[in-house]
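In C-alpha cells, one chain follows: the form predicted on its own.
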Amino acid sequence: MKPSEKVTQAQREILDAVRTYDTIIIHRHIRPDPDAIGSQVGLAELLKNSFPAKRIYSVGSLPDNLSFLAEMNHAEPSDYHNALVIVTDTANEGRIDDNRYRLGQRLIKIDHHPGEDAYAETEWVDPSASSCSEMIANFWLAFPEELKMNAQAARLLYAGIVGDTNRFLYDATSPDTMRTAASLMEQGFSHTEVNHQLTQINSKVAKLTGYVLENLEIRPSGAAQIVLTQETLSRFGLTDADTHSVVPLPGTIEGVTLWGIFVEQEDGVFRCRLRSKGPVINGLAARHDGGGHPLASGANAKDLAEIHQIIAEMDELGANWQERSTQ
C-alpha cells in the first residue's frame, strides 16, 4: 500500500496546523524513555528540515542516561503566544512534562497508548503502532513531497522504535514496523551505533542487573516481581532513571509470563513497571493509577500494601492464563 493511501484525517489536520503556525513547541511525558525523546525531537528535526523558517522547540527535562539522543531547547513563556503545541507519546494529561503546554493557541496530541484522556483539540491516537516514533515516521511517509527526512530525525525515530519494541522483540512489532524502520535506516545514520548506545549499561547498572536476577521472586503462576527501594538504589549509587534497562530482564527467564518492577520514588510512592508475555495487564494498571498497552503498562502504588495487592492481582492473572493455556 502506498503511503498516501494510509493518510488519516488527523494526519491531514496536523499537517495543516504545522503549515499555519510559525512557532511550534513540542512536549512529551515526564521521566522520558527513548520513544518519548525519539518522537518529540524526531518530529522537531523533521519539521525543522521541512520548514526551516519556522521556530521549533523541544522542551522538558532530560535524564543523563538519554543525553546521547538529543538536547532540549529553552522556550520562554512568551514563545507560546500564538504557538502550536504538540504533545507526543503521552496518554494522560497529568504526565505531560512542563505545564506550560496550555499556553499555546492550539494543542495537538500524537500517541500510541490506548486511553480515554482526550486533552487536545486534535488527537491522532493509534494503539496498533509499536511506538509514537513509528507514528511520526509514518507521518513523514504519508506526505513525502512536503515532509523532508534527514539523518538526525531518522536516527531519533529509529531509536524510539527500538526502545519501545525492545529491539523488535515485543508483540507490538508488526511487518509495518519493520518496513518503517527500514525506511529510516536508509537515511544515512549508523543504526549499529544507535543500538549500541541504547543497550550499553555502566558498571553500576550491571551490578543492579545481577541483583535483580538474584532477588527476583517467581511464583508458580508465572508472575514475578522485585521491589527496588530507595535504600537499594542508594547502595548501587543509582536513581529511578537508571532502572529502565532492567525492566525486560524477567521476561528472559523461562516460566515467567508477567512481571512487575516496583521502584520507590523519593516521596515514598512506588513506580510500577508492568510487563507480560500473554496476560492482559493494562486493566490491572488502570485500577492502580496507571494504564498503557495490553502487555506493557505502568502504574503507581502509594505503599507496600498496594504493591502486595498488585502482586496478588498479577498472580491471579497468571494462574488464569495458565489454566486457559492448558485447556
Contents of the next structure:
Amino acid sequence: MKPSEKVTQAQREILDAVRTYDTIIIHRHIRPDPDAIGSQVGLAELLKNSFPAKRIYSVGSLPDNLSFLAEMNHAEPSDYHNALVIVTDTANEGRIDDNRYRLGQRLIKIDHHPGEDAYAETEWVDPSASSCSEMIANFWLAFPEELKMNAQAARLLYAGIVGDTNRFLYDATSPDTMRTAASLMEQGFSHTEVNHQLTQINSKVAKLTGYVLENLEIRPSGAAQIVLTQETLSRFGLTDADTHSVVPLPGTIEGVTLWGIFVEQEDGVFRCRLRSKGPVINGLAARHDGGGHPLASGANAKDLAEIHQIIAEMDELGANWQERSTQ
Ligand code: AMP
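Having seen the form predicted on its own, could you now give me the structure of the form predicted together with ligand AMP?
Expanding to the full complex; the earlier chain stays at the top.
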C-alpha cells in the first residue's frame, strides 16, 4: 500500500484546521536535530506554498550546525492571538522549544515517538514512521490536490528522514520510508548536496571521533559507554551541540549491541544519549528523567553515580539480550 492510500482521521482534522486559521505557528523540540527542523520548516514551507495568504512561522532556537537547513522566524506574543499552533517531533510537553505554544487558540501535535504526554487537542502520532518528516511528507501525499510540495520543503523533509534513519540504516526504515523519500527526491533539490551537508564533519569533530573510538569502554555484555566531560569537550574546542555525529559510532563496532554517550553539561548534569541495535532502552531512559524510541533514547544523569547506575542497567539489558539470542 502506498503511503498516500492511508488517509487518517487525524490527517483530515489537521488539514481542516490548517484551512481554518490565518496564522499558523510551528514549534518543535529543544536541542533540535535534522528531523525536528526538517518536519517543522518542511511543514511550514509546504503550507506556505499551498496557502500563500496565510502567515506561517517556524519558531525556536537553532544551533549553528543546523543553520544550513533553514532559518527560524520571529513571532510576537500577539501573533499567537487566534493562531493555530502545531508542534512537530515532540513527545513530551516539557521538551517543546519556546513555551509560548499554549498562547494559540488551537494546539496540534504531529509526532512519531511512542505516545507519551497527550498535550494537544488533536494528536497524530505514528510510531511506525521513521521520522516526523516522513509523516509530514505523507500528509502531503494524502492530499496532493490541495497541498503543493516544492523543492525547498522536499529538501527539508528528505533531510529529516535521512537524519533520523541515519541514512536509511536504522530498523525504522520501511519500504514506505523509501517510497516517501523517492517522492521527495522527485521535487528537484540536490539530494547529494543535502547528504553531504548532513554527514560532513569539521576537523575538531574528526579528532573527537578518534577520541571516542579510542576510549570507548566495551563490556562483555555488548554494552559500551563513554563519558565526555566539559573538560574533554573544551580540549577539542567543541560543545554539547557538536556531539551528534559521534553518537552512531559505537554501533559500527562488532559485538556492541547498546551504548551510551554521556555528555556533561555546563551545569554538571550529564545528557545521556542512548542507542541500541536490539535491547529496548526507552524504559531505562524513562527511569532516568528521559524517554524516546525503543532503540534511540535520551536521559539525564545528575552525577557520575547515576551514570554508573545507568551503565549497570545497560549491562543487564545486554546480558539478557545475549542470553535470549543464544537460546
Ligand atoms: P538524542 O540522543 O538527544 O538525539 O535523543 C534520542 C531520542 O531520545 C530522541 O528521539 C529524543 O526525542 C529522545 N529524548 C532525548 N532526550 C529526552 C528526554 N530528556 N526526555 C524524553 N525523550 C528524550
